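Shown next as structure tokens: one chain only, the form predicted on its own.
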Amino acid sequence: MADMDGILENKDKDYGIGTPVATNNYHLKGLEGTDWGIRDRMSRIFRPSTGKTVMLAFDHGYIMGPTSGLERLDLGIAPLIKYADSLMCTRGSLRSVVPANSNKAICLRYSAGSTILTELNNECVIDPIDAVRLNASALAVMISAGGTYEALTIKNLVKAADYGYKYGIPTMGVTAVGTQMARDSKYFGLASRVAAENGANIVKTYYCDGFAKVVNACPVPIVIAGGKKLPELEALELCYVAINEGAAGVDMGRNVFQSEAPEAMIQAVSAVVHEGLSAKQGYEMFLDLK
């Protein structure tokens, strides 16, 4: 009986009923309407505390063969692991130079095919329950607006939405760029919009004048790549700009591991992306760090 008066003497008490208790301390957006296995992958791809990701991709093997800074995996890609919130890259490299117990989100390159001797982008996608038995955070597709391919590289990227909404895995749509495609805001905003319209949670694009308009037409995150290799400092000014130009973060591979300093570098582009630094900061980072 006395456990029941004192239940009856608190029942006035405000246990804060009504209030809505917050489940995260970061938004991105696009995740509303998700289950609980893809907004947890999204949140091991993007830091919690800033909603941005540096990603190091090194998935450049499965079409480019041993590409420079590449060619010894083990001894070019597994020192920067530490640095980055998250890895793309192929199953082949994941599994033979990524340990089990580095704690990395997986952006997995789920798509795959032609190669760089014939044209690019007639490509197929893997077996989903291979990404689920390498714990993939992300199913990075390629999709070729414009393109040749264009129709069967957007048919990849829904059948790779269909099995992520199916296992809770996000996907993540890839815009290649042609020999004959502008590289603009208007081509962008298409290939990211149209992405996301398909089922891609993440779209991975590239930075150009008008990127703005691209990040607000897209209603998913947008990372930007990398692409080509750029001065330090350049490289670091193209992160600056992007994030502040609304990117959810940066997928950088050439601008790493073919750095003079691969390692300060991972590191200087971490500090502009997460803390803030101007590239100018970033750079004197790098320098001190190398």
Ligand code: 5RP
The other form holds:
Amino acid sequence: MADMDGILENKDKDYGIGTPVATNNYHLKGLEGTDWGIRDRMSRIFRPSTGKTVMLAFDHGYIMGPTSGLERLDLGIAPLIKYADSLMCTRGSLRSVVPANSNKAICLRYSAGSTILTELNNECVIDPIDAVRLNASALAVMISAGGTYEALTIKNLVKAADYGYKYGIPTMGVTAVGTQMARDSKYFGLASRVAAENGANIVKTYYCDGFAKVVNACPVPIVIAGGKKLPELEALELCYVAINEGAAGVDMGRNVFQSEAPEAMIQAVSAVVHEGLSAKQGYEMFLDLK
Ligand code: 5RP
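Moving on from the form predicted on its own, kindly provide the form predicted together with ligand 5RP as a structure.
In what comes next, the whole complex appears, and the chain from above leads the way.
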């Protein structure tokens, strides 16, 4: 019989009195109305034990080419894979440098089509069958609220979510910020909510003042991007405040792969995200490991 929290308790003595045998209390918000495949893939991305993820982002080359720290994907990324819970990357880098036996959740860069040399965000989406073939755990699609390509990018998200629900793959809405947009809770709150309402199961956005309001107004988990390279202590402070204000993890690239000690940095980030270390403790860990 289900109790008020939806926990099924098996009263049979073979299982022990009151042992919970099934639950619908998921470790993430927004999963109740989704199918099994989406829940399974979300549980691969976000550790069930903490409800959080350290997503290593290295998709930058799809718009920027060989970004600093990613000139050699094989050397820059391969040693970091084992420390991440999930990898955010393009199908090109996935096929070339990520061993298929890494057993990591893949958040596949699913929208593409322009570079930093022209107008960003004029994107299309890739074939969903290729995402299935790659066993993607999520489809990452850029949305540009308020930008020139707002309608196109939101249609891309809608298309991805339609395919995602068809094939049981979560969609991650990636909120782009145009140079004319304020990087504040009003803007990120709007963009995150629009992404979720249009079908995203995860939102990637940026930390800002009033971040808790952005989180609370978004019905699905939010992960924060790291942004431009910061000194390591500041990057760990960013992780700490975001997690403490409700982020379900980080989607971090440059602050890891451009660090003076990337392997030490990703381990310190993971300890702040999953183990509750303060930024200072994380920094001490970074110094010890580097
Ligand atoms: C680039 C992206 C990045 O994956 C995302 O911004 C995270 O990387 P970083 O921590 O370097 O900002 O979406 O298009």
